[in-house]
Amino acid sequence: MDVLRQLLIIAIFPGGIFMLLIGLVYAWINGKLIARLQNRVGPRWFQPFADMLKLITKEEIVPEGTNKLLFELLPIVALAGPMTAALYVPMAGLRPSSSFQGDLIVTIYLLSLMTLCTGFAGANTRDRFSTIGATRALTQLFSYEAPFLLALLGPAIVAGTWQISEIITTNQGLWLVVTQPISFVIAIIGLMGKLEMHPFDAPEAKTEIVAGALTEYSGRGLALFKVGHYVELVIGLTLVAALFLGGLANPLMFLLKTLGLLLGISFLEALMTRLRIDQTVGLWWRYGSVLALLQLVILVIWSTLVS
């Protein structure tokens, strides 16, 4: 029975089918919110599902001169990262399905697999647009990964543990967004940078380099990369809501929290124009990391004085 339960967790909830469906739903909500904020109608509810179905049924063309095994394997690994991370975060406001000491660090790096695979996918082809996109994606990853990690370490320091379930249990009183506003803002911006969302979409600038690192991808491979981004968005929102917005709650309340965060992200996407790669890297690395470290220093001093 325990084996059956583990299979259901991986294949149905919180992994597998649930993550694929909820990722597509959040992608539609994001697109709809941006459209309404820009006075457009936006996509119909089934558009993300139709797009994925269309891509899956299309032929996948492997460009000449690429490593075929790597070309086909990278999209699978890219999707597997956030799908695995779903086991360690409180999906739908419920306790994580799996937990161990240090799973916060593991989850953060599982969320980095998408960008790493995207960079390797672009570098694996000979197309110049893919190469430029891969360079930008990997450069942006190194710039946003450190501030994002430092921002999420704040709740861990307050709780005195690196285990997500214990952090949530400890921090269910006053919302940490009140006591750690800098870390909260950095976490949101870092998530947008990791996902290459507007205005941090220089690695996928359609008016400059077509589709960036994924220019040569089509069919099933492109579908896996896209749905992987959608799943990672859900995981990121869930993690930020759980750590900064009061921990666990009933599913409806937790849904409202994540949708509130999504509304804020959509507002930023609709409001701002795309930044150049030097702006996204230089400014954020310089100021984001310093602010995150400053917040951590304040937390460490405060924890020492209290204890």
Contents of the next structure:
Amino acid sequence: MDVLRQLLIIAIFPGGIFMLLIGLVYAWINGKLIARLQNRVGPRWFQPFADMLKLITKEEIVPEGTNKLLFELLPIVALAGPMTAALYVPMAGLRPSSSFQGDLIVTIYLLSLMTLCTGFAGANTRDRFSTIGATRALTQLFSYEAPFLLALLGPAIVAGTWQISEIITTNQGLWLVVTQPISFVIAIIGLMGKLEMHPFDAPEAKTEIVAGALTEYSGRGLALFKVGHYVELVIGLTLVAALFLGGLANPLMFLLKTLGLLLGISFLEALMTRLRIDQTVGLWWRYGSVLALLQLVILVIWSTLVS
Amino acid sequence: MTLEERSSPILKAFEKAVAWARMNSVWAVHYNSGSCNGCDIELLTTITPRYDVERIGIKLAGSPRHADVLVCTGPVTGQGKDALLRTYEQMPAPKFVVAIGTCALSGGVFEGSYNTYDGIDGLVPVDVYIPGCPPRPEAIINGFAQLLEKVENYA
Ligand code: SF4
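What would the structure be for the form predicted together with the partner chain, rather than the form predicted alone?
The next block holds the full complex; its first chain is the one shown before.
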């Protein structure tokens, strides 16, 4: 019975099929919002489904000079990382299906797996565009990762625990976005960096380096990477909403809060243009991490004064 | 795959779904094989919000590896030929080719020139021809409509 339950959790909810579907739906909402902000009609609701089905059934070319095993394996790992992270966040407003002391850190690292895989995938091929894309992806990873982690540390410090479900129950009262606005902003922008969204899309800049690290991927590999991105978007939104917007009590709250965040992210994405890679790194190290540290110092001093 | 296997209802439904997906998600890679840029500007106009073909799933992909359709303009100059062939060969199957502009169809004003190949259909198989010098965005959209029919019936 227990095995069956575990299998259901992994295959249907909150892992597996549910994550795939909700990821595609959120990707569509994101695309539609941006299109409307740019005065376009935008994609139809089934667009991501059609894209993925088409990509999966397309021929997959393994270019010369690559390690074939890595080439096939990396997209799978890139999707598996965010999928596993789905087990630790309160997906759809329900309790996390798995939880232990320290799962916040594990979730953050699982979310980074995607970028790492993109970087390796780019470095694995001989193509120069992929290599440049991989370098940029990894450089960017090093710039936003620390501030993002520091930002998510805030709620954990206030709650005095590393466990996502406990952080949420301890911080029930006032929404943390009120008491820790800096952390919230950094977490949101860090999420956009993680997802290589608009101001931070130098790693896959279409107009400069073709398609970045994924230039050589066709068919299945590309589809898996894309779905991985979509899933990561949902997980990131859930995580930030759960930590900063007063938890996710039920599915309706989940939808309202994550879609609200998505609206904000889409606005930012439509507003801004691409930053150069050195500007991205400078932004994160000069302002992002300093502000995150400032917030942490305030929190620590405040909590010692209170106790 | 044998004929009996092909006729099983599940496979048929699957093939239908795949045909639907292909038709609703056409990613194009644009190659300029030596055109005067008139056709390219018109192609880009087709993607702007005013004509907006992205609403029916057609968009430009950066890499030929991601693309389903090679949209080619220009009469193919001697220098452009190798890159055209390479771009075409880098695309994963199933792939289609759209020739835009009189130059890409027949050589246009460059017909018979010493360093052009008089159209791209001598080098790669072309699925849809869109004549005009340059064709209007409406004509390009019409060409895409013909292409979608072809994509749907691709087996
Ligand atoms: S068809 Fe006309 S507009 Fe197009 S490339 Fe040739 S000369 Fe230029």
